[in-house]
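Taking the form predicted on its own, here's one chain by itself in structure tokens.
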Amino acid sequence: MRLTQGTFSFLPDLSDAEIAAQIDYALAQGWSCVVEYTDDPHPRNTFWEMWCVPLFDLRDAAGVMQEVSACRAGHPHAYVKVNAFDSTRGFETTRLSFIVQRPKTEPGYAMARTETHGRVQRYTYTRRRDAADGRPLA
């Protein structure tokens, strides 16, 4: 399974120089950057590890793609993504968000949903790392 969140997430991974194109297309639209990971991609888990501040005032690439040189050594086999930020309106709005790094193996998700009867009925769901191996996500 391939995951399929952010820009870009249906296409082969991007190359540094594309990365760099796409960081740099952001800058130029006066967006600020900043680099996140996470080993849970479920699309429902939003919040993602910063791994540093939001990247304020750069006007090239360079900046930014040494800190995501950094967390894919410092995070290996995490998932890693650029998120590109507009404050223009006085809050930050996410314009831009793709992933630059992913583990070599990318476990598949399943969801067990389980129905309880009552007066009123109710609905509990159960998220699985793995749909072939039934592991519960931890």
Second form
Amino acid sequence: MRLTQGTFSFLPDLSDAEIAAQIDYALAQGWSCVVEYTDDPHPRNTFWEMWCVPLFDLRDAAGVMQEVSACRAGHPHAYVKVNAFDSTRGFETTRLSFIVQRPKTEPGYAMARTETHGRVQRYTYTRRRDAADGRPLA
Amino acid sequence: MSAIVPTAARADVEPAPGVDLGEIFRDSKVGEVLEGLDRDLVGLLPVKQRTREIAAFLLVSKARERQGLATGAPPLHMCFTGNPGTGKTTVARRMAEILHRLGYVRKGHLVDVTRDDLVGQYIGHTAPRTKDVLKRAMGGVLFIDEAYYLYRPENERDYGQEAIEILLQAMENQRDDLVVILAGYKDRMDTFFRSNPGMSSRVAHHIDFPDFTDAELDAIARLMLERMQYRFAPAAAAAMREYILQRRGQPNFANARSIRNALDRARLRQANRLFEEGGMATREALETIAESDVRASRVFAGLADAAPR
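Show the form predicted in complex with the partner chain, please, because up to now only the form predicted on its own has appeared in this conversation.
Okay, now the whole complex, with that chain kicking things off.
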């Protein structure tokens, strides 16, 4: 099941040239980029692993792309995303975040519905197992 | 200008599948930068000449590329040698602009670093530092001032060697992403290249910056004052010429930089003088540097002009 998180996630995967163009846009806005990866893209998991220290003072996408490729090579089966952080006072937050790599097969999440007191229902998402070997994808 | 604009319809240029060099030249707007170089910088004739030659070479490489002729990426890394204050950083900035306009670097900014920015203080500190600087310089020009300090032969465990190796790798593999300009004193730079043949073979263009003559320094002083919207009183101009002669013989003389520092101090003294005189200061008084403002310099007393730190 295709993971839809962050900007562009309903579009076909971006090519490297398109990723570089998006990063160039972010840098032109004065945002700093950082590369993050995870094997647990649960929507509640906001803490992905940082691949490198945030890349401050860059002018060109080549530096970020270098880290993106290095992260892909280091974690070929993980989800990788690029965040662009805006330090302007009042924003001080991530302005753009998009996935730049996803595993070949995405098992996705299964929703379990539990009935509790009265008419209340609780929902939990658990990671689906990979059909081939039953292990969660790393 | 004329050195690189081809005269129209030269006989030896094939008309049909040719490339209009003039058109590339105009489209790139490189002429403006070259003219700016001529206009804004006093003297430095050999430097201007070499800059033109490099610009012409890059332009022709572009034209060859359009014709599908084998070019390879033209070598772009450069070395600027010369004494302090001879305009190396200034010319490097212009060079970045030229490279940007000709499309050899994508952004055209200049990242100015020295040994401290590249070399770490403990094991494992150097590589991330150097790579961080390289990433910042990507799409532009990396200007390494006093590059020879990277190599310390007396200490074989010096981390500078590590920085040099990472630099070399980037200069070789990421030629599309950045251009490196090394700068420093001529003799020390030569020693540096002798002991680092890998570096020497990757630096294609060497530009030597001559010292300014006294007359050029005088012209620079007047140009700087004009840009700051000041001017010399007639006697002050003579005092400045005398100052240049005296200053040159003293230690730590740094050509145009010494002149700028002298002018900055003269402006301080002028402000102080006007303030102590009190009352109304006319517009003329505000923009005039008097002889006494220049003469008060310690240089005339035969002392070094900068206060000891």
